[in-house]
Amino acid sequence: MPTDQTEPDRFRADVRAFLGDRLPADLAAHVAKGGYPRSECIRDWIATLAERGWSAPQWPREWGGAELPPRLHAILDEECALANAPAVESLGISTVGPALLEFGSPEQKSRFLPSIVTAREHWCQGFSEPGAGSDLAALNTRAVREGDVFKVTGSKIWTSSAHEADWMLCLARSDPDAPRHQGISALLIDMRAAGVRVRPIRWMNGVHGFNEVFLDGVEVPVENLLGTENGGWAVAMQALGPERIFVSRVAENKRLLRQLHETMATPDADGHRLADDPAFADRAAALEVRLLALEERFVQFLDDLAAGRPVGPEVSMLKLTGSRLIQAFEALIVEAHGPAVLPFDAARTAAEGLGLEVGAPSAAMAALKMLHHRGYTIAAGSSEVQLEVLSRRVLGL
């Protein structure tokens, strides 16, 4: 029986029942410890969510989504986070899919969307370059059209999961004489094509997440042009647009709040609890108040979306606040665990996605996750970029 989407309480209960029935206990336990799930586990979980249209909850049903209103999407994210389900951080679903839905030809949609929503094919995003990170329009990768193909030459960096990707959504400069934002094309590149080379960039904990990607005369058929030739900037903005609200990471912050409370309530060897320390409890309460304020503003933006009202540049405050808040929660969790966060075995983390457990299970990865998520204030638009947007476009400074 379809969920009555006009009743958030019923929908929340439906999600909880689904998670209780379908979320593997060993996977949830791994995530609860802060571990990095194996790629095949994440793909299997995405395929499970896709049975309900929840892997891409706001996509049209025609293409495997559930057409959830923004508020119900937020409830789904929150319940998944609190159940310790792995985050569905699939670039195919979050960035490539929205771009295909808006700009893809019927053939491109039929070819790619079904395999994206069920995680049968994995995508990476070829946007950032060594000299073009926050200033994306400065990219230098070239796409030269020769008959029915584009020949693409250049390099990309910080390319998440490129070593596991089947396809890349790549931005390349196809008209070097056009203004910066007008001479870029978006191309769908087969990662198995001749001339594609991937080199790993390992995190400090040994996990392989980022990559450099080198493109040496890679031939891309013209039918893999997404949108119009030299119209890639519009494709990029569509690809990046959906993340602006949900990158506030309210659900993830709520999971960290619960983890902090659990850590504070656990007695140490002498029987003392941080929950009974007024100074520490005040610091935890201050973060909780910041989270409540973030959630209130987040809900207001969701209501704007649901009502069809445009979401303006002020949405940058969500990303700015949410990413900083995650870092603050994780720093306090590390402090709460104390010395138990220090033991570290990079080989085990790389192989198993877990750290050494000498204290509470959640302590093993606390420091590593804190260091890893320092990047949250860089990825998806750095804090400096968000402040620039707010100061110029909202405050008029």
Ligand SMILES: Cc1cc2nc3c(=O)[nH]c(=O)nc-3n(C[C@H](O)[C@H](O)[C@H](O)COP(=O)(O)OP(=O)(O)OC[C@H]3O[C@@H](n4cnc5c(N)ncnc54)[C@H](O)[C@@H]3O)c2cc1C
Contents of the next structure:
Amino acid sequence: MPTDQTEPDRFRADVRAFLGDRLPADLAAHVAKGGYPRSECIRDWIATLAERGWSAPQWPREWGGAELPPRLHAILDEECALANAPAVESLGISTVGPALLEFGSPEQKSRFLPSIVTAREHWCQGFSEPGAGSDLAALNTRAVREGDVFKVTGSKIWTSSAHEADWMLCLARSDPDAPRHQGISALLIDMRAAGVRVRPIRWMNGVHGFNEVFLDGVEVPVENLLGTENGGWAVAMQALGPERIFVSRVAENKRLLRQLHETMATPDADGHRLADDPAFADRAAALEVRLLALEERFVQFLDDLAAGRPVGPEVSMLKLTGSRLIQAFEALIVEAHGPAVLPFDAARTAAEGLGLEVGAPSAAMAALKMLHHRGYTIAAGSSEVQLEVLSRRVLGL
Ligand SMILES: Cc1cc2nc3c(=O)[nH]c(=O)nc-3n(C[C@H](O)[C@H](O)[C@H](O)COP(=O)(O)OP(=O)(O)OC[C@H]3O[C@@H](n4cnc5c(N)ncnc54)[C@H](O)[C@@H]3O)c2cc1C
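Please supply the corresponding structure for the form predicted in complex with the named molecule (the preceding block corresponds to the form predicted alone).
Below: every chain and molecule of the assembly, starting with the one above.
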């Protein structure tokens, strides 16, 4: 067989063996139930993946990555999801690292990249503000240069994980007189610096996932400027770039498909299985077909990426389709569990990351996850904005 056919198979077997050996069984059981693993467990897991360069699979080896071709990265994600490994939800790896790799000084790279890739330090992304989300260039947080520091004042919102973060990649307006995109600087802010205050915002399922961050005259040394002064827009675009393909969440959708099938195969109190209900099975099959179509398109984008072909605005379809599919799977899983999804204990969920366990093992978290993932309509570019891009820039409407 030609090498290009055996390589993915060999890699998949290698990943499976690694997962069998190193993924803690209790952690996988927690994820299989839909639980939110504790941050320490996720950090430990990221550090374990980092031993193989798999916490940041496409990063250069020099900086702790594995330089995996995009298709192998997708296989890694899929095997991890199907083994119920916790998702590597690290803004340091997904957004800050790519910006540091491109724009960081040698000192910044050496200082930050090793601790990002091993999850020894945690990052948040301070881009959105109360008046600047889809229209990010409207941001108003000010950075005033005073000698060798910037003084930063303003507020950020929807900042995921800011309450656990050591550092923030922050966009601030450093030249209010320049055209909007040309007066922004990207700053690396120590979350323990004087003047940083974090206030929680709970997701609609009660879990503390994101925050408001208030910056009151925070002093940021000039050496923590990433890229050039007033060159922050390019840094932001680089940070958000890698999100564009993997945000299709194909691996996560595959895990949900399996969860749906498991739920359908479990008999209810009367011994009925939804798998034997042709109407319900049709609806499950329709979602599976959508997933196959998404994966097909995802793989085409991966090949474009690998071949160095430019990824155009049509990539917006991945985020749009993937997020909608997750929501459709979760709605059907909730329907399949029926009333077992209703009882939950918000206090215990907040404290332990698990709801009350009644019904099938994953039932307790099904409704909470469905509520959580409503946010996918908005995060990483809202569905309306993706539709706008597709209609104007791809279809020319
Ligand atoms: C789960 C989650 C996690 C997040 N994490 C972070 C984070 O860590 N860091 C961070 O900086 N931000 C984060 N965000 C914020 C996110 O980036 C913004 O919410 C998003 O960019 C939308 O901005 P907005 O909330 O200001 O809404 P707006 O931009 O005000 O949009 C309001 C409505 O108008 C629609 N709309 C806006 N512009 C257009 C247009 N041109 N055409 C058609 N419709 C339009 C939108 O679709 C939406 O329905 C997160 C959001 C969520 C949901």
